[in-house]
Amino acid sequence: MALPIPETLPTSATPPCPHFGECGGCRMQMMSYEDQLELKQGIISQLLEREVPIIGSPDAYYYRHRMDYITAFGKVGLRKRGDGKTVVNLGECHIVQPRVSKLIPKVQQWIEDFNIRGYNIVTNRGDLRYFTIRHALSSDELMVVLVTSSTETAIEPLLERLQGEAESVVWSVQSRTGDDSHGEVQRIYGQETITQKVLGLDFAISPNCFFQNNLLLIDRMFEEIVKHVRGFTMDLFCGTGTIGLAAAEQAERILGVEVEPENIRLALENAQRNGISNVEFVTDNANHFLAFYEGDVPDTVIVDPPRSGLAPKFIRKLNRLNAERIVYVSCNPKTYLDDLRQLEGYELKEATAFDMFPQTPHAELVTLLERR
């Protein structure tokens, strides 16, 4: 869920993108970046009823690590603003690096040349559903993922052509209806993963793993998280271990919990490639894990949940765990506030916002909660 940004925004900048106003990807390009930060800071401070500083992105454009471009109705692009059934054909995209932006029209042309059917998002029929890119900025390695609706596909010529454009080319299948660009990997050409540095550590990124999207601001946000870590630390919803491994030097030991086996495999690989030994990773649902946990009480618990926030059952178990401090990373201020009200005996001590999504109504929060 986005911040409650006003529907009508003041104009203080000239949008650089020719698709602005039609494409639903960037809504705030008509505002200067200083005005965007001021607006977001005011809204977040009002929601939390305290002054919350906001850290801006080093660049308000060219920051995104991942983009899911829809291939439908003979177009490659994003949904039209206010119309989820219409796709805007993008000739360029200003929130990704130029290497990615230049690839979009090539893919559009190749889809036409090879007579590849897109996917009708109204009738849920067709072949190629998404053209997804993942770009590791520190290594300049590019992963392109073509997501089809089934294994009966005609994308082979496109897969071959893309091998000259990216370090990793992936074919995956997502047969369920709905807006989901994550699929079951069928084949990988080139590298199985790409590598991004965070706080001097190397992290492997796979086709379906979660990774923070603003790679220009990720180091600064992780520094904020790490500075709150003390002693034995539980990293719940740990994903591929990025936060826990970044905090390993600060912590006595790290225990990461993640439900997806593929993420845990990468977390173990990331620990090994960075020579970090004071970490342990468990494949389990975080709620189930806490229900049966009988070990030491952690000094610090890190939670970085999806936009839906923490489940009530999970919060009750977190309350019973009674850790000294909780570092809560949130991408949804509404669910964060709902969760905060249910965390018994904890006081909000520090909060910092990070503009991980310039030109959009979104922001990220890093907060420290301490037991009263």
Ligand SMILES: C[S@@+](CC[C@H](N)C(=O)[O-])C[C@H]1O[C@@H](n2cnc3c(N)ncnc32)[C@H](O)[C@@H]1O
Second form
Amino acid sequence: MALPIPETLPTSATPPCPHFGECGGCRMQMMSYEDQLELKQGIISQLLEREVPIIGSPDAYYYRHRMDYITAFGKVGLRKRGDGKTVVNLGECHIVQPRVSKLIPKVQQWIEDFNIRGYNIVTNRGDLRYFTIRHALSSDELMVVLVTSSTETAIEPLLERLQGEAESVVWSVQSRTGDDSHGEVQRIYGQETITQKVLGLDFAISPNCFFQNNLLLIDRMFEEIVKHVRGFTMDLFCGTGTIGLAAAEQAERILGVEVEPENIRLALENAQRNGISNVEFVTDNANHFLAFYEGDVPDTVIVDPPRSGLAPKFIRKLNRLNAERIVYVSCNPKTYLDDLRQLEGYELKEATAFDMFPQTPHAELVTLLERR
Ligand SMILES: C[S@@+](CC[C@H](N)C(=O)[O-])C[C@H]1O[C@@H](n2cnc3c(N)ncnc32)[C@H](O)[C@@H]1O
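Next up, the form predicted together with the named molecule, please; the one we just looked at was the form predicted alone.
Next comes the full complex, this chain leading.
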């Protein structure tokens, strides 16, 4: 969920994007970046009832690692603002790297040339659903994923054409209706993964894995998380192990838990690749894991849940676990505040916001809670 940003915003900058106003992707481009930060900081501070500093992105544009462009009605773009059934054909997109932006019009042309049927998001019919890009900034490696609605599709010429444009070209299938750009991988041309450096470590990124989206600010945010880590540390909702591995030197040992087997496979690969041995990764639902956990009480528990936040049952288990400190990383201030109210015996010691999503009403929070 986004921050509660007012519907009408003041104008203090000229939006660089010709699609601004129409495209639902960015809605704050008419504000200078300083004003965006000030607004977000004020809202977050009010919500948390304390002064929360906000760390801005080194560049307010060209920061995004992943974008899911919708390929509906022969267009390649994002949903129209306030109209989920219409897609804005993007000629430019300024929150991704120019290498990616330049590719979009070419893909639009090729879809037309090769007569590929775009997906109809109103009737749920058609072939090509998404053109997803994942760009690793540190290596400048690009992965493109064509997501189709079934295996019965004629995207071969597009897959072939894209091989000269990206280090990794993937075809995946998502047959369920709804808004999911993660599909079952059918074929990969070129590299199976691309590599991004975070705090000097190498991390593999696969077509469906989770990865933080602002690669210009990720190091700074992870430094803040690592700063709070002490002793035996649980990294719950660990994704591909990025936070745990970044904190491994500071911790005595790390135990990471994540529900998606693909993410854990990469976490183990990432540990090996970086020669880190004081880590263990478990594939499990974090709620289930904590319910049956009988090992040592961790000194630190890191939780970085999805937008839905923590389940009430999970919070009760966390209360009983009674770790000295909890580092709660959140992308949703609403669920964060709800969860905080249910955590018993903990005091909010430090909170820092990170503007991982400039031009949009989103932000990330890193907070330290200590047992009273
Ligand atoms: C916001 S991401 C954080 C990932 C990781 N900490 C990082 O920074 O790269 C949330 C992660 O939680 C995982 N997840 C969602 N529900 C879960 C659950 N019930 N138990 C364990 N992991 C879950 C998702 O697959 C995703 O990788």
